[in-house]
Amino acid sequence: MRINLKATFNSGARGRWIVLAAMLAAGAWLARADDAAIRYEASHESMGTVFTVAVYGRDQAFLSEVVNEVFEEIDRLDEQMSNYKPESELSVINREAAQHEMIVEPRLFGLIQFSLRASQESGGAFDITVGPLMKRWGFFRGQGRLPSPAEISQVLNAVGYQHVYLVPERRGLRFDVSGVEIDLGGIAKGYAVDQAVEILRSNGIMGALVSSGTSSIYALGSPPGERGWKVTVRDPFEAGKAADVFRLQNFALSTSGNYEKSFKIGSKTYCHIMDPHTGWPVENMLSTVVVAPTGTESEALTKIFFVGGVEKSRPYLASHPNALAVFYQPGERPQTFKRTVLRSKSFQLPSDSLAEFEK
């Protein structure tokens, strides 16, 4: 069966992009793109979403085996990093780190270390300790609720990356007050995409697209005969409508949107993306899209820019290289948006990488 490489993948009502690469929402399939390259694709549920991997190679059995290895690693990360699973390493840390120092597995420690550095560099716009705040607003296993100002004030005592102390030489971690909880939901999927790409590369696969549901995507190499992977980002108001187009090669793209989780009281809508400084959901931002070298970085940056807004994001981009950001804010008329495109002051990509905003 021959597959049209320009076919459209739409991830559904909650989707954030359309991938012009014939990706399927579920299942596995095989196609011959030309006389040499075989395309294999499969999807797998993990981390509360659907991961999809599309790869090119010459042997179906080998491609299937490598993709299964990718899904096994993603499941391992979910077992380790989920704050929904009581026996995960992260859940144990959250229960005990205020009582005594915890020794953390090396890669998890590295991710927490990266997250705390991102928190510090962004002035706290990104903060992995927002877990208690998410619970108070009802976004943890719930549909959302409006807490009282007193509730928010109380929970903010346990929110703040400054409450997490690391001892790098022995991978130690502790909290300085009780009630602190680490929530990696804002970065773990991007990290999982990066780990998937490393497995693909280590097995000699140089053409693949890895998607963590509606969160992050990494374009490894290019499809046969194509100049990068073409990725279309959704309209903030309509999932099936395109807003902008990117072309990527050996680069990641992540999005954050107010449409992911929200609830409405009267005429006011409250989204799940919190400003850690105020304890309230961010307003006047519909979505942010970030293109960066890794999924870990791009996913963190979407939160930083969503919370910080356009003007506060400019200094960050001035000092951090190779990132492109698109901000979507409410337009002058209902159901319309205005976009702002910013790029790092230093934007010099490796010769084998591509990150273009085509609009």
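Residue numbers count along the first chain shown, from 1. Quick caveat: nothing in here was measured; it's all calculated off a predicted structure. Just so we're on the same page, rigid core means the largest C-alpha set that superposes within 1.5 Å between forms. What changes on going to the form predicted together with the partner chain:
After superposing the rigid core, the C-alpha of residue 349 moves by 2 Å or more between these two forms.
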Second form
Amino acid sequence: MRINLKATFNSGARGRWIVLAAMLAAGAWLARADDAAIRYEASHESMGTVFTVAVYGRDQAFLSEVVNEVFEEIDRLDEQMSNYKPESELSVINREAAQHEMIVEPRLFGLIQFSLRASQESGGAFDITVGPLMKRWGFFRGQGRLPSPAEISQVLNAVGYQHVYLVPERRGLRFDVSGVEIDLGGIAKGYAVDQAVEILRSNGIMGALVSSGTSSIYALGSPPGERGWKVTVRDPFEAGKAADVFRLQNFALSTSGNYEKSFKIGSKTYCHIMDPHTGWPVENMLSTVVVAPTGTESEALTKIFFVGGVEKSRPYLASHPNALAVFYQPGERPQTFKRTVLRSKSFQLPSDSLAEFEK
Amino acid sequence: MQKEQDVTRREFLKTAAAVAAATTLPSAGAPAILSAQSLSNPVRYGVIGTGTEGCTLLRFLTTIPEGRCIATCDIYPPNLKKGVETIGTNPETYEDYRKMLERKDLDAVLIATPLNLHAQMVLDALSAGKQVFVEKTMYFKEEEGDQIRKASAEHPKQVLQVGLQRRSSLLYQVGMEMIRKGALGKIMFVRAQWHRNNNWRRPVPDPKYERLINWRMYKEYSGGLLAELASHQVDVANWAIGSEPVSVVATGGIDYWKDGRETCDNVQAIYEYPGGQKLLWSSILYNAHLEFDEQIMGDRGTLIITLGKGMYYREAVAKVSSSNSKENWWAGATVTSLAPQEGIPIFPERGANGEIGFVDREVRYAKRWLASMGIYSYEEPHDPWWTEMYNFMLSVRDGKPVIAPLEIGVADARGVIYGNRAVETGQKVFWPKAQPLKET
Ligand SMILES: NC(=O)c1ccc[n+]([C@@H]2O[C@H](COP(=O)([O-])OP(=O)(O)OC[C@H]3O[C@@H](n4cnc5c(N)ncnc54)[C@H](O)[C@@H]3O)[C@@H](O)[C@H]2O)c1
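Following the display of the form predicted on its own, present the structure of the form predicted together with the partner chain.
Everything in the complex follows now, all chains and molecules, and the chain you saw is the first one.
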């Protein structure tokens, strides 16, 4: 059975399909690629992850050129937005913006602006200035450590999106205290996926999937003769086990999970997603999945919901359209989870968007 | 997605193991323990030139009972003595190799003299009815190639083997099998270097021996770095690409060790092959950081290989398939890193009968993993030098195929000779006619 998301959704029911589609007229929403199409898939390492693009089309040489262009663009974004590379534009901003105002390249400015808005709207659950905190917890060196409360409160002085001031007329940016660092690691991969999709679309690609490894996936059109791209979400406890299956067309899906990076001290496991308010890793959430129209949005939302939890996310979804969220929380017995599905109140989407979810 | 990558990687390891298992390799031979007992009908051989390399060969020959050293020859008494001591079989000694060749009871000779002497000694040995092993580089002057070919054709029953011991290395054979099976894709580039940081001289007790001992420094006897070092690596490139080159450009000079030597202390050469493949070769005597290895590059992978060590690196390549493949993507699967960055060690191993049991396979994976982390290092079952000598004895005694036969030696020598011509003339040198190499 399928349920249109616009209809009432009963999260307690079993074996349901949730269909998020503006129009269900037979086949109208399926962008069909030619049956004679070939499939071309390539991977590329960038931004500390592996991007994979699968495209359908007729001409292998053309497809490979387009995909190479995508990878080159992703590398350009990495050069610009990495804070591991001392010469990236972002690193320069982090070094200098406390001393004087910086003029920022338009796309980077746009992404920072989007991020700050997401911070405001989420009451700071999503925050691009959380980097120094992550460093204290040792996540950048790959070795977790437990910082002292004094250390945390000292670092928190320079953590907070309120410390970043923007002057949109001239794309100006300034920090109001020193020690502030912008880290786009929680959103840049989703943004890169969107830029990749832009390039694919502008080259007339009708069916493609772009994945940024662990974080975000965008499904452009559908594989030939199929209804959306099948995307399986892993079980929070076991990588090879499926928790849920989605079918997506012209939708992005992002995940955040404590399985990505975590460490154990004593019997306690700390995950890599920080609550910017407390300075402590988020507890009581295993993973969240968000389906939204762009990778930038879904990637930001997945963190917002992970940090905010189910209850705080309800009002956000009530006031923001076009998103579906699945929360996976620890179940009553060990190694089990309970699942909560929330969706936006309203959907304003093009007719060819499709997100089906089978649980 | 990650699952898929993992599978591919695992599949690859399986393939590499299977490749190692499936190669048709010459028998690795009897264990060294047998050496004490002598076989009833050993090959009776003599060695001409018992200097550095002659004694290396003799050392390995002490553990090969299929042959017995009955004669050695050298014009430098200390080396003659050293040779006799090394083999320990009380061989008869000669100063004039021609006298040695007159011996009717001598089946085979091994030639390890300075390069300028190789061709004449090969010709004399063949016409004296002897089976011949000659050190690389096979010959010194262009015209000697045809002379040796002619002599060899006139004595078809006599073995002629060249001392390119990489051909005898199980590790290299596994590497070449990987190439043949497509693990590297289309081979388009080989980069090789032999870098040292010393003057490449040998100590001379009395100045009158300078030219005899340091023959490598003088053009009258030596082809310099190309003959002594590139010869091994040009042969590897020829082997990997399956052809000899069609042209070479090169430069070099005596720019650092200006001590009266005549051969270059640095050479850089680019060889081009019939399919546009290139070998970029360099040798310097004033920095040893890179040491020596061969980096064989195809559009699907890279093999970095030298004696005792081989690493395989996969390229991140696109997959092309028909459109009816089923899509199933995984979200949130953790991707650590792409395979190509991690090199995979290749192993000079194969299972008995080509079949590997479960435990063997697991042990092999574990070893690979440990080796990739530098914790474990592996060894060939035999030193390639040993295998080379053993193979020579079996070729002589039982007619086993010769590992590095005439044409491989000729192709190699041409690479050296034309490379040197390119250095000397500053001109691009073209091969008279490129010849496809026969697989061995
Ligand atoms: N396969 C390898 O890895 C390898 C390694 C080293 C040398 N080699 C080759 O071995 C050959 C010898 O090189 P080496 O380094 O041992 O040089 P070397 O100078 O140490 O030895 C050459 C020996 O030949 C002797 N000799 C010279 N003229 C002679 C003659 N007319 N009759 C008999 N003996 C004579 C010399 O006295 C000397 O003892 C060269 O062709 C070299 O390229 C091969």
